[in-house]
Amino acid sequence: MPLEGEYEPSPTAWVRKQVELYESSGGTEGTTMRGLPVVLVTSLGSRSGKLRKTPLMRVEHEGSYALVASNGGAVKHPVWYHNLVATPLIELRDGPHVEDMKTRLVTGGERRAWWERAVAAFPDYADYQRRADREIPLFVAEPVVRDV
């Protein structure tokens, strides 16, 4: 893993359970959210320096995944989203897979192509992005090449 330090659970219950049912399973439970499929996002908090445990929608493109920083469709952005500026590298865990990766925020033709996967995996997101007062960032994870 690209991230070290300790964790720190989140402190909306639901997470927390989420979380913990997802890992001490090894990816064989925890892995919806109404009904449809999560992965579970581990990056170093922005503030605090803790490493952070996240629950997103699924979202995969050969072998690459967009983060969606919706937060529900609120005015403002996911506490995770600063995670990410700040810290860009991630560890995913996609059921029992997990896997180092840096994300990247994406624009322009890029953020359209995968703000439709996104859409179509989750279509709510549509609808957050009607409420939500600004344009919802989406980040595309990648993984990690190592040098051999």
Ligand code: F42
Given for the second form:
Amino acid sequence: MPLEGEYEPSPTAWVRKQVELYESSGGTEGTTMRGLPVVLVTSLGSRSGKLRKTPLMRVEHEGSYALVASNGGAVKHPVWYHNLVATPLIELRDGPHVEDMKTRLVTGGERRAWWERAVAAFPDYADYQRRADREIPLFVAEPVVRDV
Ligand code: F42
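Form predicted in complex with the named molecule, following the form predicted on its own:
What follows is the entire complex, opening with the chain shown before.
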């Protein structure tokens, strides 16, 4: 885990329950939404300094992941967006596999390529983008490279 802090569960009941089931089962249960796979992202609260755990749709490509700040098509970015801007390090759980990763916001052609992968993985993102009065931010999470 690249981050230190006390875990503060989500105030949203269905999200909190998904996180609990996902983690307590070792990544074998609670790993989908509407039949599609989900990953768990642990970030550092930019104000509280507490650990926040956020389920997001799984958009994977060659060992990297897109983290799509869609917030269900709401006009505001999700709070976790600000956490990643302040502290890009995260822990990402994909089923039983847990990895330290570093995130960065992507733009231009790189964003477009990842957006296509995101919509292929979770078609509702396209509706969310139409509904949201903002360009939905997209982070790419990549493995933290360690010296050996
Ligand atoms: N949300 C997405 O945006 N994209 C997805 O692909 C996605 C998939 C998904 C799949 C399953 C599932 O169960 C949920 C899914 N969600 C997805 C919803 C997602 O998990 C989040 O609930 C949603 O994005 C809203 O994120 P949020 O960070 O705005 O969460 C709110 C409800 C929240 O937890 N707020 C906390 C609170 O107490 O109100 C604050 C959390 C926080 O990080 N606070 C910071 C701190 O310092 O601790 C403050 C940061 C600041 O600058 O204010």
